[in-house]
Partner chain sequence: MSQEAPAPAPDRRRNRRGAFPRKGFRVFGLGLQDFIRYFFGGNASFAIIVLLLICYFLAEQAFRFFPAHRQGLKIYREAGQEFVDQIKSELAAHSRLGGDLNIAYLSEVNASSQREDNLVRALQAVQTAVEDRTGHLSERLEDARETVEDLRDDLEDAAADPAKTAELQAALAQAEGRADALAPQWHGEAEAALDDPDIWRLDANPVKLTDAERVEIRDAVLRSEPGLDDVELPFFDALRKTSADKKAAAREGYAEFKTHLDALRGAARPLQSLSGDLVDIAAENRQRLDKFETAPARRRALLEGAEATMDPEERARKLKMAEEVVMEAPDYDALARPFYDQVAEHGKLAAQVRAAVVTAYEALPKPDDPAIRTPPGREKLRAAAADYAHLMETLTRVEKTLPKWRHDKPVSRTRGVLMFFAGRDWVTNSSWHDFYGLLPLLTGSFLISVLALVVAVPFSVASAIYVNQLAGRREQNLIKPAIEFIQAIPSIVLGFFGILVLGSFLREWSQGQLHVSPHGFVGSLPVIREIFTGICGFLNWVAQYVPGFPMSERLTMLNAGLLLAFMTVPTIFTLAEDALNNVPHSFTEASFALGASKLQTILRVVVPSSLSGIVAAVLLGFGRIIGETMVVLLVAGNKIQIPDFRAGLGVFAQPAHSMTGIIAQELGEVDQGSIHWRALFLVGMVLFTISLVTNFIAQRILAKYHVKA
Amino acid sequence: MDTTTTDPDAPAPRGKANPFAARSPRRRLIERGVRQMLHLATYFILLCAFFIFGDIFVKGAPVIFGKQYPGFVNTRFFTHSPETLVVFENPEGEEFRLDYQEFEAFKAANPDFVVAKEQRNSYSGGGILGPLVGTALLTLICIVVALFIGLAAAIYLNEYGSHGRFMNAIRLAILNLAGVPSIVFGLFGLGLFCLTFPLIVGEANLRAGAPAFELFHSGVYLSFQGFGISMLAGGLTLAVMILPVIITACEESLKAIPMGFREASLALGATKWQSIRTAVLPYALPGMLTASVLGITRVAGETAPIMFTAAAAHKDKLPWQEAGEGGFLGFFGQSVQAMPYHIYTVAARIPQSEYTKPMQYGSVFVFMVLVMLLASLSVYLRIHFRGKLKW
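What is the structure of this single chain, taken in the form predicted on its own?
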């Protein structure tokens, strides 16, 4: 029996470094420098974020909040759609600012008023009601479609799909789609949903130049004419864009559930779907909700897809005021305003002046607050539902 012991102070065998040996002062100095560099990089990113958000808050908050009662909140900014802002002066040089409709009413009520100097600023008056409503409708369509299809695809891939080359190729394709630029999805939605999506319509609703085939000599046609520039086309485009994110996140949430839950449920006589519905989905729900809300946050801020498929720079009426008697397609088949496109319009497509800044910064401030609220909601839902689960 070998009773030899190893001397802890003896040098390590040649060719084998001692992993527990004390680091040299030079290595400790290098490690400290790398750590400080990483700290500085982190603080620099946080400083940039605080600077951007602080600038938006300082310039945008005064547009929304007042200093005196009853003007603590500028309700007009949320209850009126964007209008042209008319800036004019009287012969004495006193300046007035009125929205276009108010300016026309003012001139009608004061026919003797002399306008000495007049300047019109597009989209700089009124409020953001139209863009807010349009963004909400587009997001609603997107999340309804994307949640149903994304959840179904995730359940199939994780619970029913086999683990082979074909399924791995599908997963790889889904991951690749998540990295495709949003403008590509915008062009895809324009080509498919706006121009060529098949619809069953009557002869009176056929679009000139679109391929159409009559069904059974009934006067009803299958027409490849698409939805046109509409909120339905925009919502479906956003749904396609967000599907890879939702599928991947939901599948990861399902993978996190222990296999013992499924096996115990099956051992008690449950079917495959009963086992998924009662022993898997309730525990995967927090992760799914978090992914869904974060997905909403992403699509709500997309500009390129809705610019090609749904958005209008200006509309006098809200969607329900202009739907008429067209039914489902009459309502969802019309274009809408949207917050990202509205911000792009007032920031990049009109001449900049001191009169356009309140609309610019006010819109960005409101949109930033909405995104922060959605992100906070996702965190709250995750904590709330996970606190109720007992494994």
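What we label the rigid core is the largest C-alpha set whose atoms superpose within 1.5 Å from one form to the other. Positions refer to the first chain, counted from 1. In this text, all values refer to a predicted model and were calculated from it rather than measured experimentally. What changes on going to the form predicted together with its partner chain:
Residue 368: CA moves less than 2 Å between the two forms after rigid-core fitting.
Given the form predicted on its own above, what does the protein look like in the form predicted together with its partner chain?
Below you will find a single chain and nothing else.
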């Protein structure tokens, strides 16, 4: 097709005479302008990101790092759980900030101290140990479950499955699952894991109102009562949520293994499973590692799915300090504090004042740094293994 005839801007004779002639200056100017606009759009996005990171780092770092010797790092922030912050003054107008327990101790130690202008800021004192531990546990449960199921599913899809109706259904389900809003997963987790998951319990632990069936007159019941608001429910909900991500990533890394590996192994007389185990999985492992780190990054930041299934705004004790019923369910059946939920609480559910700022920015800063470290780790792992494994 002759472009010059459809293009009114270009001088016709030049185009006809010599298709390789230089373009008109006006055209070149437009071309450069559009190029610059695309350029600017790209860097504007990066600038926004830079500004957000910068703001959080500049305002959050002073909470964690001090300028002189005792307190280069504010260790208290990492060794205490959130508490109420009490701000008060002595009659001379000096201001004191103490966590609630310290405040009680202080009052007991100095009985004749006159406390003026006492003001309490909930969740603004102490540190973020509880939320950090809770998020770590939730992520752990989630990643163990999701990786197990996701890996198995990916192996089936890539190694065993052939084209067919079942495979199409699975692929469609995975695609659709990836698009479901996280809050809907929260509703689902609440409905299934918190309220109706079947458990085998003794008579003492039956939850009123849940359907239960006695097994063989043994005093042991199969009760559809769920885990309640607990780590287990939250972790499983999160696992279901990132399942599509994990499956897709695992499948990608399995796909990258050359067919020759499997064929060679099969030709040597290995069974299908033997060849998968010895000739495929070891080489796919780095890719899966990257995928799981990526999955952790996503899961750690999610708030909506754990809001009703696992999170508690306030807990006095860490999970292992709580005297539970013992055993697996006793430990994982507790609700926990979690970083994103804690940030939600301090950012939106408590009255704002200058005393709440350090906690807010400190938590967000630590959380961002953690998530960013994980994200960098996944980028690093990808680049690292890409260089190493080549066939």
